[in-house]
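This document opens with one chain alone, in structure tokens, the form predicted on its own.
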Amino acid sequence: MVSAQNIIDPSPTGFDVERTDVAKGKIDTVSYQSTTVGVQRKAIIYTPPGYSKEKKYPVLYLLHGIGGDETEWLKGGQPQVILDNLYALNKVEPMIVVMPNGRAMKDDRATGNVMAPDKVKAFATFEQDLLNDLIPFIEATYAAIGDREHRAITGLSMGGGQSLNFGLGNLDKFAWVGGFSSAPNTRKPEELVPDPAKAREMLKLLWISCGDKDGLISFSQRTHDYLQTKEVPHVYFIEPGYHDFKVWKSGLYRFSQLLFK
């Protein structure tokens, strides 16, 4: 088996149209003391209609790309008019969305060559920043449930790539893992997955999807390729697209439905 969960109907049209007949997720924007980084960092929350401190939540951790911050997926993705939308048909489980700045540098702007080796660096430091200080402050600020099976993370390009080789590299920390077009950051799949069995006990579930036209599909592939040899449960979506939001909402439209069931 290829895929560890049924595949979902297509995006019907309108699933990202933000509607008035709905209720509504509340947006703010946070800071936490990185001690990774060593100054405040900031990050944007999404909690879902209705959230209360009287119950618990699991979380999502989604990533921008190379050429984003913390604001690229609300400006270009709107993720909470897509997960309004599928509260309001009860497709999706309520949960805390963090969306963080990837880059954990001093100065974290997406401003000038954001290819610079210090800026490409800087999101493979993200991971520590995630694990020990970003993690750490949304558990103990949030309602949030603090274990592997109620976390989960996914991005887009530069952090689909950060998603898998954090997600992947850290199935203690995560039990729900995505990439959304890939990008070159990605680790290679034998080191992505280097225990098989591991990864088939431990995770609920691996995704990873992209644009038939996009121009870095060849990562997600070969990690499809690699997964499939080894008989690792996993979603491999490809539909018609390009390396753009339409793809990346359409990515987290479907893989919010299969989370945390």
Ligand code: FER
Given for the second form:
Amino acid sequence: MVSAQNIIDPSPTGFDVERTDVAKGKIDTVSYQSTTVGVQRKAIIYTPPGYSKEKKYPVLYLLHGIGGDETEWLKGGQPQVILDNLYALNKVEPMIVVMPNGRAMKDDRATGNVMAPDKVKAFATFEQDLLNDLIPFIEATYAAIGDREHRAITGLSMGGGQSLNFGLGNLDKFAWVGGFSSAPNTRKPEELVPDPAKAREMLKLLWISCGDKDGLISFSQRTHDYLQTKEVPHVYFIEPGYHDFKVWKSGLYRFSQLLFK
Ligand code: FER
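The block above covers the form predicted on its own; next, return the form predicted together with the named molecule.
Starting with the chain above, the whole complex follows.
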């Protein structure tokens, strides 16, 4: 239970800089049939260095923001660099990272007015696509462990709100839940966690982080305040910063090291 925060060291210099002397994971783009949307949809998958079908891996679902798509994390955050570096230091459990397109509609590109109501609604519809289409596809296609204790979800901004909504709304599916700079799509705390005792019992990790100068910080703050009142263990991590990849990369760096341990 984190009720007050000490000053925390910044992420170490170079954590997000590609190294030539470390083993590299692999990045694939896959297509899966979405019964929810009625089309083939894309996702980007990062498998860890040494990935082998002989083994079985936990899975992290990593979601993008309102202006992005399945490529946003790769382009802006290079999670493969952060994780390759952590693997080299033996600081992270081998896992499959799935970067889907969280805008579950036929035209799911981040073009035009990304705030248009139909596009915003598609971020909520993604819950069905994720649970009924993408997760079954991943677990049939990759060497994934298919239970709640080996499934994590987090994301940035709109994807942070999705992760908190879908993760906390489906505790039978996810034991590890995070949100980085979560957006106004985040459900109100009492809807997000209507049964604090159940959340307390089922969650392995609940992570909420944000930059201290982010205009959306109230959505993280109110969630933290509620969780604290209801005594639901969680990490509330505020660092100097705005609404950008500096904060989100740091979030991934820290969150990933806590997973599946
Ligand atoms: C809003 C402000 C910001 C909103 C969404 C966002 C749906 C999302 C921001 C992001 O994903 O970066 O009012 O409403």
